[in-house]
Amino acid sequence: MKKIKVGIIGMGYIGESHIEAVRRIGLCELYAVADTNYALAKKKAEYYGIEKCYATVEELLADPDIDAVHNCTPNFLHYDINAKIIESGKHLLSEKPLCTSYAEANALCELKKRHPESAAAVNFNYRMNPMVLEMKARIAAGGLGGVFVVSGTYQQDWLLYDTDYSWRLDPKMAGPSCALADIGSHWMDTVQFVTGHTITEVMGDIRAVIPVRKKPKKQTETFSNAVPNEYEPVQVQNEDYAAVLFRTDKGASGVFHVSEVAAGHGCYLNFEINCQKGSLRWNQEENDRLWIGRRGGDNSLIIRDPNSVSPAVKPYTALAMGHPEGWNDAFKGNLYSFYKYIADGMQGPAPFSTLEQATYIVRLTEAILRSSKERQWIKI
């Protein structure tokens, strides 16, 4: 078979995430980076050992050769950059959020609909956690009774001094939001596609803890520790935290708070979903183990085993039990349902974030910023 060729732009943090994974999977070939900072992706190129390597994005979609492209830029630079991959006929996965605003996810879903001969996806990747879709296969078989409640956090400290600042506090390249558009996205959209509910009320409560941030003259990385020599004060914009109570179409409630300021804390994603007959909890850092509440009965803990997740988990589990599989497994199991997905000829629904499925996450961050605005429960 015609292995799937490959180009990622943006060559970041997120960017090298994602040349590790797609190097990983059998169905396709890393074959081209960009970025602006040409030196950037060509240092990147050299060490990977990746062929071609191009300064812009129209360098890289005029190559005929490439089948693929994946979208690792700023939030800022996702609408026009995505919309000149759906336009090429090349295949799109595109880093979270699909967009800074909800007109402009929807008008890129509307683009394409008039190019139905590629495959999109945004790179909502916990979904592919083996124990992520294990909770989701004993929930859709009905063992454990409807969804009554969900909660849960996504915390993180890399902004718990005033001198840490990333460019996702600046509306101007993140779009509204930093905490909610950055990881509070990634919580509404598994634990959306582990229940099977949409959310459809939410009521927030926004706030930027550190209102005011040094902000480097020179630029750093995501989740450096440096300490600038030249910074300049800022007023911060963005929130560093949110918390959400929320109802879905399924007539469940819930509630879950991100911060981005929470010591100690590296990538502490977590839910816990109460069901008419039990309860399932997952913890992304403790990501092998799947807890499960009875009442009256005593309570289990699941290693990940690869011989006995349900079938529709084994795709995505190779690791023999007590090895554990972490972030960067999942990452690669999402990018593998894209690749398989293709490969397969696009049939049937999609495993991955669609388009339209990330275009109503931006519509909820929305909906909730609004809410906290004007201290009110929003209907979508």
Ligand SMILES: NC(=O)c1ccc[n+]([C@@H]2O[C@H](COP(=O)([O-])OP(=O)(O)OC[C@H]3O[C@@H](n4cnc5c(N)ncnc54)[C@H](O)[C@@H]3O)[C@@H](O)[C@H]2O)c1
Second form
Amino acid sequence: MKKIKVGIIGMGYIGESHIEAVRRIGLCELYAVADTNYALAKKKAEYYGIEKCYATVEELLADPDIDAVHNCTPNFLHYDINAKIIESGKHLLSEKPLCTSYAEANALCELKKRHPESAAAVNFNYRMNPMVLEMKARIAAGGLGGVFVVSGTYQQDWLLYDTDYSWRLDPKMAGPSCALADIGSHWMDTVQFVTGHTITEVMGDIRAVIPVRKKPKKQTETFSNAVPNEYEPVQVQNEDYAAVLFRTDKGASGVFHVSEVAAGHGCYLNFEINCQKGSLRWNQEENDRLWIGRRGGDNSLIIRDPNSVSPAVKPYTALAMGHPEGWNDAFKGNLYSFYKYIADGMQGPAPFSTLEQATYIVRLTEAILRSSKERQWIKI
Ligand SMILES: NC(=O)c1ccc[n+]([C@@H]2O[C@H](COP(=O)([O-])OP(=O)(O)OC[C@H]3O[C@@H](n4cnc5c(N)ncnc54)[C@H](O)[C@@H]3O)[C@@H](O)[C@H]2O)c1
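Next block: the form predicted in complex with the ligand, after the form predicted on its own:
What follows is the whole complex; the chain from before opens it.
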């Protein structure tokens, strides 16, 4: 079978994870990379032995050998670059959030309807963690009864000090939200995916815990600990913390908070789902484990084992029990789900996030921001 030739745009923090994941998927061939920082793109291309290297989106899209393109650029470029990829007729895998506004995300969905020849996905990668898939399978099987409460957090500490700065805090580059669009989007997508519920009412409370930050005069690496020598003080506009109450279309209630100023946390995405006959709890920092709670104390902790997971999970887990799979493996799983869907002829419901689903997450983000500003519940 002919391999799907892949080009990746944006060689920053997440671009590297895309390189590694694509190289592990047998259905694909990593063929080209591009970055306006051409020296960076060249360095990656040489290190990984990637055939083609470009300085612009246009050059990469003009290459007729490329079948699929990953967009790993900062948020404000997602609309424009995603539109160009869709119009080129190549498959699109965009980083999240899909766009910086609901209007733009919606426009991309409309554009995509005119290009049914290709597939499009948004990289909400936590979906394909084996134990997340196991939760989804158990809830769908019905043995736990209906979901009535969902709670959790997504906590990180990479913005804890006032010397920490990122383009994510700047509305011109990130859109009007930092923590909520950056990691809250993952939390909402993962929880909706697992439960099959849609969040339809929200009440938010957002704030910038550190209102003034020292912005480096020269560009620094995302998530870097380096303290810049030269900086200027800036009033931060986007939030580093958000708390949300919500209701779902199927009658469940929920609460979560996201923080990028929570000391000691690197990627603490966690949630607990309370159903009528039991509870399920999962935490990304110990992602091989799934806690099951039952009334009467008959609780259990399941350790991922490819031999005992539900059938739907098996394609997404490989290592034997006791050999922990991690963040990179689940990330690869999400990309694999996209390329398997293409290889199988784009039939049936997609397991990855579609443009429409990611558009709804942008809509939720906007509603939460508005709710916090107006100090009231908002129904979507
Ligand atoms: N799925 C995840 O878990 C995850 C994790 C981190 C980041 N992300 C997303 O990935 C995106 C990128 O984030 P990052 O942390 O890698 O940012 P980054 O700043 O580290 O990297 C962005 C790269 O894009 C390049 N670039 C900018 N404009 C360009 C253009 N016009 N053409 C080509 N290249 C261009 C920059 O030179 C830089 O190398 C964001 O949307 C972010 O939300 C997703």
